[in-house]
Amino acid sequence: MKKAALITGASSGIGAATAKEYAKNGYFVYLMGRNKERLQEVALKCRNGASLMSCDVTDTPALNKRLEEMLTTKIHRIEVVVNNAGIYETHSIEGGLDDVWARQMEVNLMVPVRIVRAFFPYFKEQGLGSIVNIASTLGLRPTGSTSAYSASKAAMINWTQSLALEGGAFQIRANCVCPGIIDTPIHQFHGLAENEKAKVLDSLRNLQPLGRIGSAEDVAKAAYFLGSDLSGWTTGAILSVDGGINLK
C-alpha cells in the first residue's frame, strides 16, 4: 500500500504548505480542515493523491467518523500524523475568560489528544508511526498577552514528549515543531491591506537574527524532515524553527 500522512488543517498556511511537502516526496495525504474548496485547492497541488476529511475538529463524533473512516478502509498505509490545526488569540489576564482558555485548549491540545488515541492502536498493530505536532516558540518562551495559547503549546510539548516515551516499545515516533513568527493567516497582520502589512513586517524582521520572518514552507520542511524516515532514530524532539528569535 501506498504510504500516507494525516494533515489538519490542511486548508491554508502551514498545514498546506505541509501536504504539499509530504506529497511532493512520495506521500498521499488525508487533508482535515472546515474549509472544503480550500482543502480541493490544496489537494490539485498533492500529486501523489489527496482525501479531503472536510469537518470541524472541535465537534468530536464527526472528527471520530472521520477518523474511522480513515483507520478501517486501510487503502493507504498511514504512517504520519501531523496535529496542525490550531488557533490564536491574544488576551489581557482580565480578558482571559473562561470560554478563552476553553477554546484555545480544546483546538491547540484536546483535537490533537483525540486523534493520536485513536491512532495509537493502528499505529501499535503496523509497527510504526511517526507523530509531529505543531506547537510554538511560545510555548518554550511565552510572552504578555498569550497566556492561554502559550500554556496550550508548553502542554503540547510536553505531551510530545510523554508520547516518545510510551510510543517507543511500539516503534512510534512523536516530535514537535515550534515555529515562531510565520506569516500565515493565523497572525492579525495576514489580513492587512499591502501597504500596512508591509510596515508591520519590516518591524518584525528586525526581532529575527536571521532577518526575515517564516514562510509557511520552513515549517513544512522541518514536518516533513521529522514525521519522515530522514528522522528514523529521533523521538522526542523539540525543534525551533524560528529564525533564531528566541535567543534574544
Ligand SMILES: NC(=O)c1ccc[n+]([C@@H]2O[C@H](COP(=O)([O-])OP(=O)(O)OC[C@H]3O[C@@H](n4cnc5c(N)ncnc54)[C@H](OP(=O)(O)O)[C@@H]3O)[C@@H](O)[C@H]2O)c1
Given for the second form:
Amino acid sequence: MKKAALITGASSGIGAATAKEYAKNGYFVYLMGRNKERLQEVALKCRNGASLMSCDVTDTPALNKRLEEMLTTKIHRIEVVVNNAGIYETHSIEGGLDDVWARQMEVNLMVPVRIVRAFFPYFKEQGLGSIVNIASTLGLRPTGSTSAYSASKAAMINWTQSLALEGGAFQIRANCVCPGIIDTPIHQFHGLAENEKAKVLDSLRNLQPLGRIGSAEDVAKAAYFLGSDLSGWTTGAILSVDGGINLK
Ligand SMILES: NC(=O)c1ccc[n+]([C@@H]2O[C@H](COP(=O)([O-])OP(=O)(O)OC[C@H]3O[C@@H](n4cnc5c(N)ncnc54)[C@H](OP(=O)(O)O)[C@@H]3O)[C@@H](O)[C@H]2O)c1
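The structure above corresponds to the form predicted on its own; please give the structure of the form predicted together with the ligand next.
Full assembly next; the chain just shown is listed first.
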C-alpha cells in the first residue's frame, strides 16, 4: 500500500504547498478544503495521486463522512495528518464577541481535535502515525488585536504536547509548526497590486532577522520534515519557521 497524508486547507497557501511537498516525496495526498476548483488545481500538481476531500470542516457530519471514507477504505496507508486549515480575524478586546471567538476556536482548534480523535484508533492499530499541527508564532507570543486567534493557536501548541505524551506508546508522533508572517491569501496584502504589495513587504522586512517574510514553501518543508520519518525520533516539538521574528 502506498503511504498517504491528509492535508487540511490544501486549496490555498501553506496547505497547497505542503500537499505538493508530500506528493513530491512519494506520498498519495488527501486534499481537504472547501473550494473544489482550487483543490483540483493542487491535485493536478500532485503526481503521486490525490483524492479530493471537499467539505466545510465546520460541518461536522460532512467532516465525519470524509474521515470515515478515508479510514475505512484502506486503499492507502495514511501515516500523516497535517492540521493546517485555519482562519485569522483581527479585533479589539471589546470587539471580540462570542461569535468571533467561536469561529476561530472552532476552525483552528476543535476541527483538528475532531480529526485527530477519529485518527487515533487507526494510528494505534497501524502502530504508526504522525500529526503535524500548523499553529503560529502568535500562539507563542501574541500581539494586540489577535487575542482569539492567538489563544486558539496557543491551545493548539499545548494540545500537540498532550498528543505526543499520550501517543508515544503507540508510535504516534505529534509536532507543531509555528509559522511567522507568510505571504498567503490569509493576509489582505497578498492580493494587492505589485507596487502596493512591494511597499507592504518592505515595511515588514525588518521585523525578521532574516530580512524577509516567509513563503508557503518555507513552511511546507518544515511540515514535511515533521510529518515524515526524517524526524522519526522527534515528538512534541514546537518548530518556529518565522525568519527569527520572535527573537526581536
Ligand atoms: N500566512 C501566515 O502568515 C500564517 C502565519 C501563521 C500561521 N498560519 C496558519 O497557517 C494555516 C494556513 O494558512 P494560510 O496562510 O495558508 O491561509 P489561506 O491561504 O487562507 O488558507 C487557509 C486554508 O484553510 C481552509 N479553510 C478555512 N476554513 C475552512 C473551512 N471552514 N472548511 C474547510 N477548509 C477551510 C481554506 O480552504 P478554502 O479556501 O477551500 O475554504 C484554505 O485552504 C492556518 O492555520 C493559519 O492560521 C498562517
